[in-house]
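Read the single chain below, which is given as structure tokens and is the form predicted alone.
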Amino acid sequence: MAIYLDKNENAFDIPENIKYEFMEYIKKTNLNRYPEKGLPSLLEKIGDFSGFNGDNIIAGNGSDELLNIIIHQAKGNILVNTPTFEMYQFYANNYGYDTINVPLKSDFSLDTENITNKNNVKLIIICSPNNPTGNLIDRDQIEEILDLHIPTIIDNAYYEFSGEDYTDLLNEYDNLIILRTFSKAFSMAGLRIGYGIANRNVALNIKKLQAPFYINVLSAKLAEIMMEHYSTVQEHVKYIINERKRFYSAIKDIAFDSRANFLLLKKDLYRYMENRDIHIRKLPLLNDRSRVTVGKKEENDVAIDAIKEYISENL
């Protein structure tokens, strides 16, 4: 049977009891009606959940949609640090903007000196934990970048797996936007919903660029239900973190440590694993490396055995 460890999805589906609660909502909901304009209930609940006012929250069809809007709004050069999430460059290219790439250092830290010397930058995007490297970006380095007073996104999609919260920086920097998602820790990748936290005026300007009915009622309601069942989310996150540590310990000769729900491999094992019906991520910008998502124990066991076999044959 095929094992899918390629898209950084949560190993756990939404539990049956929560699905049942969701189905009861569907039975009572008039799906012929549009959602309430602006989804104030969802924004307020995300605000309460994250410790902010609803006015500080932006929601979207996945954090990808918010990236798209913010990059479009920047109207100019976007600075990124490769290797990182490829969609930043994808959206910039869609609008004809130049992407200024300041590669990460060999330890995957920011090259802050090089970043500060770049001119005509309209938006900086920092991914932390970074995809595909899995490391956290140092807070001091992030503050050094924020001190440039250039609009800056921290893509915090893997926040729950990291234990590192950057939201306190919003009290000091009105040029900061933090993006998060329900796709990873909340097991909702199939429903496409993400959110941002920002200064009230920044959030308001982004909301003005959104359509009146920008998220469907079902995705919005399930997000609310999952926040009410956050203890279940935490249980799943704890499991994945423990498995991540075990996975890394078993293959550390060929992997980098991680604070997300995946591991970056030091070799391109894509074809090797495909031949064993184990699907991992091929990295087009890193030809000599690959990425494996942390799954459930039984999935990880199969992947670990295959990688150990590779190590014994090739290293």
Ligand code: PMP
Second form
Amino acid sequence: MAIYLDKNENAFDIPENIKYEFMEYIKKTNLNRYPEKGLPSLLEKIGDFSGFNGDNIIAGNGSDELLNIIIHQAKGNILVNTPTFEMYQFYANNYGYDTINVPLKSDFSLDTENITNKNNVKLIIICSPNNPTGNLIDRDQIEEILDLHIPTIIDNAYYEFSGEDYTDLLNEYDNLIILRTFSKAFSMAGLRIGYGIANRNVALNIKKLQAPFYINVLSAKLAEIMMEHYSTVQEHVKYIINERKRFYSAIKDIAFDSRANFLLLKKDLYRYMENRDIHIRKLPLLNDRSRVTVGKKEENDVAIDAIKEYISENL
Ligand code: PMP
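The structure above corresponds to the form predicted alone; please provide the structure of the form predicted together with the named molecule.
And the full complex, kicking off with our chain again.
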């Protein structure tokens, strides 16, 4: 049976009791009607959930959409710390902007000196935990970058797996936007909702660029339901973190440790694993490496066995 460990999705689907609750909502909702203009109640609920006001929250059709809008609005060079999430470059190039690629150091920390020396940067994107390296970026390094007073995104898509909360930095820095998503810890990749937390003026300026009905009623409702069932989300996250630790210990020789729901492998095992019907992520910009998502125990067991076999044959 094929195993999909390629897209950093949550190993768990939304449990059936929660799906029933969602279906009840669908039954009694008039789908011929538009959502509430600007989705204010969703923003309020995300605000309550994350300890902010609705004014501080932006939401989008996946955090991808928010990245798209914010990058578009930057109107100039975007600094990214490579290797990192490829969509930053994709959006920048779509708008004809250049990315300034500053390589991470060999321990995957930021090269703050190199970042500081770049001119004409309109937006800095720090991905933490970083995809695909899996490490957290040190908060002192982040503060050093925020002190440049250039608009900066912390892409915190894997926040719940890392336990590292950067929102306190928003008290001090109004050039910061923290992006999160319902796609990973909340198991909602198929419904496409991401959100951001920022200073209210920053949030307001992004809202001005959005269409009135930027999220559909069903996705918005399921996000609300999932926030009410956060203990289930936490159970899934805990399971995945435990599995990540087990996975990493079993293949230490060939992997980097991670604070997300995936591991970066030190070799390109894409083809080797494909041949075993285990789908992992090929990394076009990092051609001697590959990335494996942490799945359910049974899936991880199969992947671990295959990787161990590779290690015993090749290392
Ligand atoms: N940021 C990072 C670092 C990601 O890995 C992903 C998804 N792979 C996203 C953002 C986009 O997430 P979504 O659009 O599903 O919210």
